[in-house]
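First, one chain by itself: the form predicted alone, in structure tokens.
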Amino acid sequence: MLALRVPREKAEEARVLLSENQILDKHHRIRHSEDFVEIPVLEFPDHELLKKFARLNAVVIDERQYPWRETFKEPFRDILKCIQIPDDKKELLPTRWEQLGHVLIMKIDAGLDDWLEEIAGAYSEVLGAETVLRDVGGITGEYREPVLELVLGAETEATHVENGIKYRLDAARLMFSSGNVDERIRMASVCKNAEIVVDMFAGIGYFTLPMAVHSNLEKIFAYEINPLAHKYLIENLKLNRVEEVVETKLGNCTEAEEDVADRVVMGYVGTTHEFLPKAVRILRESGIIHYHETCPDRLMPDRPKGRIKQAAKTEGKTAEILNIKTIKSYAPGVSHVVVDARIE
């Protein structure tokens, strides 16, 4: 099977390359080694594609076989099979959904409410679900909390397991957004050995977890100001036996104490500019944020850059743009991107 084989520094480049080429393989799970990152393609890159990946020091190879990512499965016609429902109805049909363990959430148009519960049947039989949640309100409040319905099953409480790492939720009050997983992915390779880290937005561990799992560090101080997401987060940090290497603080980030980190993490959009010049007095003389935010597209890339170098530059320091990635839509023209930036 073909696959690109890059240096794990410069892994993120390369997949977003790939993407924008439109032959990454998202049926495939990438490889990880101690130095090297193999990225399943789909076909041989062209020339010009080619010499833009050898100044990445990348090269193809066709070595091995990848296993299959379950999460891209396409059952959608078994669905459609199990569904009796008038023609014209099945348009509104979801294509798309969550699973997170045995609990799935999709948004169900008002128009099929007739057939909801046979809705419900058809989708958990298929997708092996026993719980079905419908989405009617997105996400909102501080805590960042789904707005569901609970249609078919009773419990809402799920494990959801991703790049070897368990997440232990309630996926009827807490939000975990599949749309991020190339993110948390990444995020377990960023950091370097004996690192300290502050994570700002710890919610149930989405990036503590990958970076704590798969990374060397001396320690992790994870900040949540929700109490319940915080229970989980420490329920998580026992259930993928990493509970040593981070400390856990329930409460606003705000407090957090400063000059003692090399690297900062906001994984949290709305607000989170406002905390910009917090997470660089959080660092040491020197160090990397990962900074989030939705942003208009027209804004992009000036907001996001511009915000990080005025915050530095507030707290009398320097910023440098080191990546600007998009992670996905967020609504019709924003978009949910995060830059990393060295703070000195």
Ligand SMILES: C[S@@+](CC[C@H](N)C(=O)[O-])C[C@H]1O[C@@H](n2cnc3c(N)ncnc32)[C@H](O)[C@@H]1O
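Residue numbers count along the first chain shown, from 1. The term rigid core refers to the most C-alpha atoms you can superpose between the two forms while keeping them within 1.5 Å. From a predicted model like this one, the values you see are computed outputs, not experimental measurements. Compared with the form predicted together with the named molecule:
- Once the rigid core is overlaid between the two forms, E38 counts among the residues whose Cα shifts by 2 Å or more.
- Taking the rigid core as fixed, one finds a CA shift for R298 smaller than 2 Å between the two forms.
- Core-aligned CA deviation for R284 between the two forms: less than 2 Å.
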Given for the second form:
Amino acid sequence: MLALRVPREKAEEARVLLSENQILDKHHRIRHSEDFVEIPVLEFPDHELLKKFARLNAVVIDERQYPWRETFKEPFRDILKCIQIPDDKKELLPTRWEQLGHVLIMKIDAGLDDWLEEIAGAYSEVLGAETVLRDVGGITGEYREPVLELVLGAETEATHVENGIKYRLDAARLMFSSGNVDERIRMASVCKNAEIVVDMFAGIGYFTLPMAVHSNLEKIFAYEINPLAHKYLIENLKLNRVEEVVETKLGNCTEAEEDVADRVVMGYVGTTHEFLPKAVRILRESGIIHYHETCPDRLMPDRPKGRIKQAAKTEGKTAEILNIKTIKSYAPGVSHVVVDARIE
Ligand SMILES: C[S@@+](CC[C@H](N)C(=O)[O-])C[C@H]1O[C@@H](n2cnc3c(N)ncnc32)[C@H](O)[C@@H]1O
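Based on the form predicted alone presented above, generate the structure block for the form predicted together with the named molecule.
And the full complex, kicking off with our chain again.
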């Protein structure tokens, strides 16, 4: 497990820095030895933070496991303890939630409508949140917008930190799927040096940011049709100091320049297949497409593979399927999958 080893006298300073940067692992115990303190961390600190830790003579280590802190052993058990609602209603309480910085997002059963304030208060206290949004309609429309109601707090603009990257967004108006974390991490390492990448559905930078931060690219052209998502995309590029490598375009990716890219990312679901011929044309002579689709399990893997091959053929090219991976369950019997294909 990752931890920061810091001289005793600098431990509090380091702990505050970790907390401010949202990578302090509050769920595991800090370890004390004679001269040093080891503070569990959620992820490897970014470059800037590492420089600050170096000044404290602190180093990141990965040498041992740290025991759970009792109070955090089972957040749901703690929530149950401090919630004041009738016992027969407790089985309706949400056992899953999404947390983006200080904002909690969860489905709350209609049978709990009379206790919304108590419920939001208990969850936010135990989970360290300030705002609670109730998911009342999932993700909808071309912009993939969440349908949420404010239950507690006021500030819905949040910063989610993951894999050394800061994602800032208005959680009440834009989606962020924590279930796609593995794919965001994977995209951080698939690119080759000096590539040109086109992200056709950039959003706030779900894939553009990990690629820009963790790869050595010549350029990413990031298309986003929703002005609000585009505004946060620009803010996130600055926040992660990658404005130089990414050029954003507010508009439809169907307008993207063609014959320019080594790699195209299609992180969108629903009608993504309609954009496949365009993706093939955006590529230079040859290149890679990362194609996302929500596919009924009974049509896997033939439908997504077939759609890519067909689009390549339409454009006078061929497609070699390199990899197909399930990202998460999307609905009963339907999976969100990503296919990597080489187009030539
Ligand atoms: C929300 S992201 C998908 C999320 C991502 N797969 C994830 O969860 O990690 C998709 C983005 O594509 C944008 N979009 C949809 N159609 C588009 C188009 N034709 N051109 C450019 N952007 C588009 C939406 O506004 C949205 O911000």
